[in-house]
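Single chain ahead, by itself, as structure tokens, in the form predicted alone.
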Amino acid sequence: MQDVFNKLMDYARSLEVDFADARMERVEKTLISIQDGVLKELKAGIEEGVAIRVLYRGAWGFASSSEISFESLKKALDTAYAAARTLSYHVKKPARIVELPSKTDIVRAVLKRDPRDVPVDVKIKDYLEYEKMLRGKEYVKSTTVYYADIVGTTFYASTEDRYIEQEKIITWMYTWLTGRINDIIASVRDERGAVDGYTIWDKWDKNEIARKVIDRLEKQLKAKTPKGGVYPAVLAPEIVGVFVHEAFGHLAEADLTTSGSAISDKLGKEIASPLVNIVDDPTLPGGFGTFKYDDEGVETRKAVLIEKGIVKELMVDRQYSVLLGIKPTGNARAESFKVPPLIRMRNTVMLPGDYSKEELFEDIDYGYYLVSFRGGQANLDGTFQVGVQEAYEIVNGEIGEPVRNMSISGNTLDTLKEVDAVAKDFELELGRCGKGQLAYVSDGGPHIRVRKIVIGGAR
């Protein structure tokens, strides 16, 4: 592939473009969907294609091709070049990008068990067995289980004489359970995965996962409704992760920051408790967002978003790196070869502190312990709402009865200022993010305590 790309980049240079790159993907995928004991969907196949970008006189052109021959790629490059030339006559703010030195690198994945070596019927059997375990209680009314594996290689080349090959491996499973007792209906979710192959069942026992999800559902069906209002709370790593990702992380993606996010004028300013440290780190072991190069061929590095409560930097791609004067972070990611990359999170986490988990509960007379989320959303103005699927009262410093149908909401910056204790523990969650394109990401952190947060519930 390198020879074909070298020839293609030579042709691009002959057109006197400012910059051009090509990103080829060859990916093998399996998708399994099971609902209420029935195999609903099975997809398995290979996706292959190339994305080509051209920057000409400050304007971008993009084209893709599912054909890999040099003539097809040349045709796609001509299409991207023609688009860029046309747009260059109308561009008001010419785009500029950070240029990188010539480099060749090949990155191989470390696999314990290659998903491609596991027959599809074995995968189906495994997940049918797991799904059956979820239906062991009378109050369970509906089950849905998804499994996916993605195994492939990305080939990248640019007019900078840069050539990168990088393997990627993801296995992922998602569980959704709905139950009913009398007039009470509840739903719970579970999501997990691996980056070292078909190893989910090596990391977690099927029975233990099923028991955990069923137990969570039963608590939701039998629990009391929380008191609505403003209360202190202890947030477990899963809740911290989704808060860091949804409520703050998107605000710190440079394209959204400059579009008017709540931190658009906050670089270098204190917006959170001095105990808060948030990073987007592509080096964390086992993370869905762990990789050496992004989809612009940029070597990734840790982006320090908040340090001791102060906004330090943003996540950038090549273009925003120049626009904002931030060293490249390697945050450009594309869902597939069919689309150009966007600024996306990788592994976005809050760093641990000095408290023990137990100390976080000690000073709370009455509040809530939030363990697991059901869904969340946030807005550029900093407002957020997160649904909580597992939570408990805190009474006199002790974990009390479970509560259901809870949500938390508020303003991200206000909430970050209320963090008054950060524990030493740390957990990394595995999931997905949508921003026009789907990306597999990780988030997480330690247990933290906030002095006050808005709790949705009965008043």
Given for the second form:
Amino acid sequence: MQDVFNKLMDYARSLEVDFADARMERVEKTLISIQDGVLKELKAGIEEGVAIRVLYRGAWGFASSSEISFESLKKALDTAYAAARTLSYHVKKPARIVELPSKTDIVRAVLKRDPRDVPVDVKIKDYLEYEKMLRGKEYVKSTTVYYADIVGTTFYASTEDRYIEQEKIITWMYTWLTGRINDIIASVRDERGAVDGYTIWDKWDKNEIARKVIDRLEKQLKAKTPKGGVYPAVLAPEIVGVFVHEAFGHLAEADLTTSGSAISDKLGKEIASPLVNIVDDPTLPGGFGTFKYDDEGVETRKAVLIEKGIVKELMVDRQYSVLLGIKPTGNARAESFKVPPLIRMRNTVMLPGDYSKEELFEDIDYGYYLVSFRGGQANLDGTFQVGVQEAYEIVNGEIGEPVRNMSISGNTLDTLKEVDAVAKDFELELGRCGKGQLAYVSDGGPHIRVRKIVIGGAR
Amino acid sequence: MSASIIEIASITVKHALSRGADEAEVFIVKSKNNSVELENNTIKLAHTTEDRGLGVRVLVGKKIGFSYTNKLDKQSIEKTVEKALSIARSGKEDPYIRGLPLPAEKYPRVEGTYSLEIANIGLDDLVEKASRMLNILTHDKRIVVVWGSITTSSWNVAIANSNGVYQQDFGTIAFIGAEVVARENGDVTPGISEWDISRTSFPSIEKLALRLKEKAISNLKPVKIDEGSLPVILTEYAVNSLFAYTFIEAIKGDNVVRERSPYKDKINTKVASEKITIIDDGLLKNGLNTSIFDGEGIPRRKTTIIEQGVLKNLIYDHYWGLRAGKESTGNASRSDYASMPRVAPSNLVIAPGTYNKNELLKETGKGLLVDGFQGAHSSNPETGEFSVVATPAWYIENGELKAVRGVMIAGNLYKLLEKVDALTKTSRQVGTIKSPWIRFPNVRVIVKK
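Hand over the structure of the form predicted together with the partner chain; the form predicted alone is what we had up.
Shown next: the complete complex, the earlier chain at its head.
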């Protein structure tokens, strides 16, 4: 690939572009879906293609091609160049990007067991076995289990003489369980994955996950609904993760910050309790967002978003790096070769503190312990909502009865100020994020206590 | 590649049979997109992408396999067929499989699905339109354009199967839209969006930009309101957001068969206010998802879901139709060539009511107007329970609108549908659902103190 790319970049330079890059991807996916004991979908396929970007007089053009011969790439580059030229007449604020030194690097995935070496019938057998364990109880009415492995290699080249090959391999599983007792219907989800190959069943025991999910469902069926209102709460790592990602993380994506997100004027300012430290760290072992180079061929590094309550920096791509004077963080990611990269999170986590997990509960007379989420979303103005699928009352410092159908909401910045204890434990969750494009990300953190949070729930 | 995609589909079906498939289906999409994107008050990027690919579904006995490729040369296609066959053979029988669909005797004529104007528009025209949209929006210094897009797509899809399905269709679509925030004296609105979608002509940039600007400015200067129960009016955007994760899931035949829907065994019973009539209309003129056939080559059609409050039908694809002892309603949907068909509505049309918007606002007295939700995807599709942030939203007081922030509403959509007491006479399609504004008389409103 390197030879074709070299020739292509020579051609790009001959057009006197400010910058151009090419990103070829080859992605092989396998998907298994099981519904109620039936192997419903079995899919395997390959997609391959190239994304080309041209920056000409401060204007960006983009094109993609599913053919990878030099002639097809040249045609795509011409298309991107023409688009950039057209746009250049209308651009008032020319785009500038950070330029990087020339470099060649090849990064291979480190695997314990390559998913390509595991026959599909073995995968099917494993997941059918797991799915069966979900169906033991009478109140379980329906099950859905997905398994996917995605084996991708990215080949990147730019007019800076950079050439980078990087392998990314993930395995992912998702469980959705619906149950009914009399008139009460409830459903719960579970999502997990691995980056070292076909290792999900080495990390977790099938029976144990199944039991956990069934137990969660049973509580959702039998529990009472929460009282709406403002209460203190202890948030478990999974909830902290979704909060850090959805409620805060998106506000610190430089494109959204610049558009006027709730922290647009808060750089260098204290917005959270001094106990709060949040980073987006592409080096965390085992994270879906762990990689050496992003989709603009930029070396990734840890972005320190909040340090002791103060907003330190934002997540940037090549362009926002220059615009905001922030050293490149390597946060540009694209869902596929069909689309240009956007600023996306990687592994976004709150760092652990000093408290023991037990201490967090001690001072709460009445509040809630939030363990697992169903979904979360936030707005640029800093309001957020997280649906909770596993939660308990806290009564006189003790974890009490489970509650069902709960959600939390509020203003992110207000909530970050209300964090008054951060425990020393830590968990990383693997999941997906949608910002127009899908990205595999991780988030997590320790247990934390929040003095006040809005508890909503359908009665 | 000189053969048309329908010919390639048909040849590939024959090839799959010759390689040992008992039945085979090939779906091919070829598409072209032109797009200009806005970000942070600038035109960020212009792009042109062409995509094409093939998905092949094979049956070996009662075992199913699916594979796809984005290369349409003979060798890649043959490899894809082998892959589909090999994974099918390593799979497990699905006892419910009764083969692929048969071709219909007659396929519908659809109107308003293709426009030469949209198909032929150049990227330079789109850049000019984007520039105009940006100028109108940012002419008011209080407005920041967070994101915007002017996009056109045109496509050709073809499907063939071993039972004789042999169909193709062409389509175009134009999308213009943006999300903005308005700022004034330290007050910042949440992200506020508007978009227009058309299959047949290019939507007006001016109309969209002015509408969006007005909406954003009117969301400045929020007032505080008290918690309690209020009448809530959902706009077409809010309806699309909330129904997507509740009502739409409830009418899907697969969810009904799998006991994941409250509408199981409810045919011919009253499930909504008699003001509610909802039709799945796969033939809707200028409809977003209108086409000749669905993702399995079955003709699109009109299916009445709710008629004056009474549940009449649900939607099925071939497989789930058979499992329910019914026929497909032409509701197999594929998001692209790499995806297997799944049950989904085409254009869900909620019949309009009698009010004009101003009348409705006036008559409501005190209430809430909601244009979008945060967290709608955390709703519970099985029960209809939701607890979401209403944003953007306005407090209605004697026909006047005042912005409100951080307001949550909670309830049960299926129960609320029984209580709908007013709908506007105008409706728009901004997603799968073509909807008027809908009023629910009593919804729990939670406000952070």
